[in-house]
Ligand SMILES: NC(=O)c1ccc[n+]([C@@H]2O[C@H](COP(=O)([O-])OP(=O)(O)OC[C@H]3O[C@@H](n4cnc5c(N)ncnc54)[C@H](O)[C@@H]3O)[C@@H](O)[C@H]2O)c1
Amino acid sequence: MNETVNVKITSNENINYPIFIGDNLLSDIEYYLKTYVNADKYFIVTNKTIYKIYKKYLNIKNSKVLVLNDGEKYKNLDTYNKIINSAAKCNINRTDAFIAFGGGVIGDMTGFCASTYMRGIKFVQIPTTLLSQVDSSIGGKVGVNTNMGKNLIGNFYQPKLVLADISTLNTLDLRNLKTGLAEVIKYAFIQNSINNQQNINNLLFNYLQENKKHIYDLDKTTLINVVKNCCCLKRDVVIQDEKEKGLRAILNFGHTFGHVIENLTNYSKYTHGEAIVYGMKFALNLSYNIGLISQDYLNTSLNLINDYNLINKKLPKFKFSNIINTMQIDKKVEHNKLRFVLNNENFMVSIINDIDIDDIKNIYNLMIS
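Structure please, single chain, the form predicted alone?
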């Protein structure tokens, strides 16, 4: 049961690409590349863990492979330079294409390199984690981190093709599966703020309540449904607001505080999804605290997050001034005002400007108590 989600951004006639979702798609990787990309040469960027597992699929005609170290801590300008210089040494030019083969870190960095190399060449996303299949491989956000914050250097640059093979999820450890599920659950909270939902068969929140066992059992049909639903939701946001001028910011639900956790722990203690779990809980409690949602809605929402048991680590105790300082350099800050994506009832969210620092402090103290 393979599925296709088409991304066509009418405001930019050059952006029209397919997302293929299915089982064992990697066996036909050369067919997809020839049909939908048709580059002269391919520069494949992956990491050591992925390369060890999927080396047989990367023996693509007219290709070169660069294998990087694993981890978010390598998502930086040093690695950017390594990718760019390696591509140049391989004589990659404007008729060629970059392929990101891996998770979100590989996808973000490779896409950013493709967007700047020779002022932009084609690139392909082949996401191998649940997190990258439902989120980072779609929509064209690419970039690298700095010591000051996450994705502070980046671009909007759409791929030519996304190939999401759910068989790759069989090789994920439980922790990395859960980090992807955090982003899946995020979509459930924002679903009704997104228009054009004709491709969504079930309300995602209910689907997740009913199918936890099937998801953790890696049932193929269930996983394809989950990935497709999330891709449709993100597609429907991106086609309305490609460069985050308004609606697309709702995709940052849970990310304002989540990015603080990642930054203040040097991207080493928590996975992205684990940080977003705490970010969503923070946003839900803040929403309740300022009167946007009821106690029942808060409890129902937290119950879904807790039922998936996505993280067992305690929230660190940070110096509060460091939390605020980190939030102030977040990309979502406008006019020096702290902005949060907060919950409304009925699986909707709003972007709220100028949140009171005392409210932030109260919620943080509640969560570490």
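Moving from the form predicted alone to the form predicted together with this ligand:
The text that comes after this line covers the one chain and nothing more.
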């Protein structure tokens, strides 16, 4: 039942590592580490919430555990210092490895520490949220926030091993499960822009339409399938464009407007996934408005998003100038035209650079009416 997705990037140095996706992989954590990492010592970084639940799995030979406070607000340079200094006190050196045991916050921070500690040491991702299993643990983006911006300091740094144990999703709260599901749905809309051949028989979109109940019941086979599908899609993007020079931008489907919502509500009112839900609806409506997709495609798409019931908060009313200013900061405005990842039919997207501000205004007004 367990699945493996191999990530092989040949453009830079030779990068080659496995992502294992399965149920109860944590029971065999030492086997995976010995076989695929083989470090002398392991420096495990996690947070209080996760440590309380999963402590029993972290009794690994020759390892030290650092337990951090829980929260995005700790994803900063103070915690970076704390991790680095603590690793140094534990005499972690170049033959050792860092392990990120947690969601995207722990993964991004630990990965960034690993990429700079002694100019880079081995690193393992053990993602424990749906969002980190389908998104943040894959692709090598690592970093921390500063007061001036989210993920302002960061790096591209690939792990040696990713262990996505879907049994950890049993303890995840519903809101965080839903935030991951928003990213899963995102992959469904971009699937055919990733695979060269259009995939008609094996559409993630159809799978999600048919398996909502299984997903919310946390059926193991279904979850493994979903996580594997998303990992493969992200892997296929990253191996073509590791450093986001082109194709990787399509992973930002739903994120242009999503980032605006997060930013204008100080990253506190909406989870990332909730903001992305509005962002995807925005992009779909805009795509329809400028004639890229049919009414039928729009309706079927919105029905899937609505069916998953990912958010019960209304879209906030912002001053329109604030929306545009925020997009400007996000470098998405040039000469009064905006850049969006928009839908084409058949689960494809394209990057459109010349969206009119008036079109944005119309869609926003439509969505808050």
